[in-house]
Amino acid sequence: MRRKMIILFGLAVLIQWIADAQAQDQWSWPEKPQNLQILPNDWPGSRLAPVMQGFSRALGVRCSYCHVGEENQPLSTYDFASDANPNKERAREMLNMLGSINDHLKKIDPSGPKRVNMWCHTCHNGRPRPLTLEEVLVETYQLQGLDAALNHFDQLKEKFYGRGVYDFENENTLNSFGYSVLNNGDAAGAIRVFKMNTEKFPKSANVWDSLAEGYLEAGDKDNAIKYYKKVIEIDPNSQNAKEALKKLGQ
């Protein structure tokens, strides 16, 4: 009898703390949202729903990203009023320039039947800061190495391949990478990325070039004469790599 008291005591405490959990889980999108600025204040919290999460899903971000709050908690532990996280701010002057830039559109005479709406998605296409796949691969390299921006290049073209959202079949994007490391000091770094570039579009004589010019950068002649011929072989053309071979004693 004392055990049967005991296990249904526990049951007890284990509906009750689970009812506790759910009860602090729970959060609904509030009558009178607090504290905003550049949306209309009156709004309601299910006028305003369909437009912060409209933000999201254009950003690619959850709620933590502009709010105060740990990402995977419940959205009853956020602070949504705060504007202790500088994203907030952010987000609102990029409100303020969104209206700035459709208002002198409507100055425009359409060159369509419709006249051209920008909206964050427009930019961000899913991307917290809308840069270009060289700016993100460039920036990655100076904060955290070769390493990071080629993994980071292999992660973004998971994420977003045939997405439009970046190019992944132009041949630049890595080129221009690699001249970046190379302008950097990094020739090692750069004939890296010449070399993945040369993989990816292996018919192009420009991307054999630049390997070819990473190669002489780092003193290695033997490499770069085999890959300006490389360059030749496909190119017969090619004055640079030509003229490269001539000044090299070929």
Given for the second form:
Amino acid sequence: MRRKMIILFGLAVLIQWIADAQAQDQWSWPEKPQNLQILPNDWPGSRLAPVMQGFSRALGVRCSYCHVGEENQPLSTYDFASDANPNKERAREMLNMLGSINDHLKKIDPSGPKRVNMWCHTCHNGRPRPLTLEEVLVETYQLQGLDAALNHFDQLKEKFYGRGVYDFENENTLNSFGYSVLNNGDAAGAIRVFKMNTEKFPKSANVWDSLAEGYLEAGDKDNAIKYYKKVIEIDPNSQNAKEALKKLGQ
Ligand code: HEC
Ligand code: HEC
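Having gone through the form predicted on its own, I am curious about the other one (the form predicted together with ligand HEC); can you provide its structure?
Below, the chain from earlier opens the complete complex, with every other chain and molecule after it.
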């Protein structure tokens, strides 16, 4: 009896699985979209498809980012005509914006042989919100603290390194972020960030100078002196380090 139940249960799961797989297969682009407000409303699904795929690629997201539907569920369960997902309205405003940007672009006489058009990916380049790396770090820091910001840095690096989207190889990114942390009254946190930067850019006098300033703010004069001396080692003309050392009685 028990065995039979298990077999029946297994069969039910299998039937559900086949039904899901069929539902997934059965979705196709609508012949007549119901709710196009910006794109031409007589566009059939076949014209809509490359645009939607382009949106997804430009922002590095899936359909569910802008539509009502759950990730990993078949597309037949999505409600594409619904406007309940606020990102859909945001995307509409973006379409309007892009139209007006391209109207302006048409007014100039381009210096090159061909007109340069602007696309979603020109700004977004694989990100839903086109922030600079420093802006992302500051935003995450303000919302969730330093550990979260530094984790975010690692995650972005894993995903985007080498794609030219975020400037990982620029000492100013972590340096400016470190000053945001310092100006927030967190000298110990700023020292962590500046230290990371000295590990990445050990030949830059400026990043050591920031680390020294972090220690100075933290009231750790010994380390401030140590790192201002390091600045002078790299850049014997550093006026800032010389003055700081003088003030520190050196
Ligand atoms: C960045 C946001 C965004 C992404 C990602 C996106 N869409 Fe859309 N989609 C829109 C917007 C905005 C409209 C409505 C355009 C308008 O009003 O002219 C729309 C309309 C549609 C429609 C027409 C619905 C109707 O009946 O009116 C379909 C179908 C659709 N999208 C499918 C998809 C599919 C499939 C994907 C994933 C491959 C996708 N979309 C990804 C923003 C998006
Ligand atoms: C001129 C640059 C630019 C272009 C072109 C552009 N966007 Fe954006 N987009 C932005 C900026 C900046 C934001 C962030 C706004 C904010 O959060 O304050 C944004 C935000 C969005 C968001 C909201 C994302 C979120 O998570 O909050 C969506 C969706 C979006 N854009 C879709 C598009 C689509 C689709 C296109 C092409 C039709 C497009 N964008 C073209 C600059 C641009």
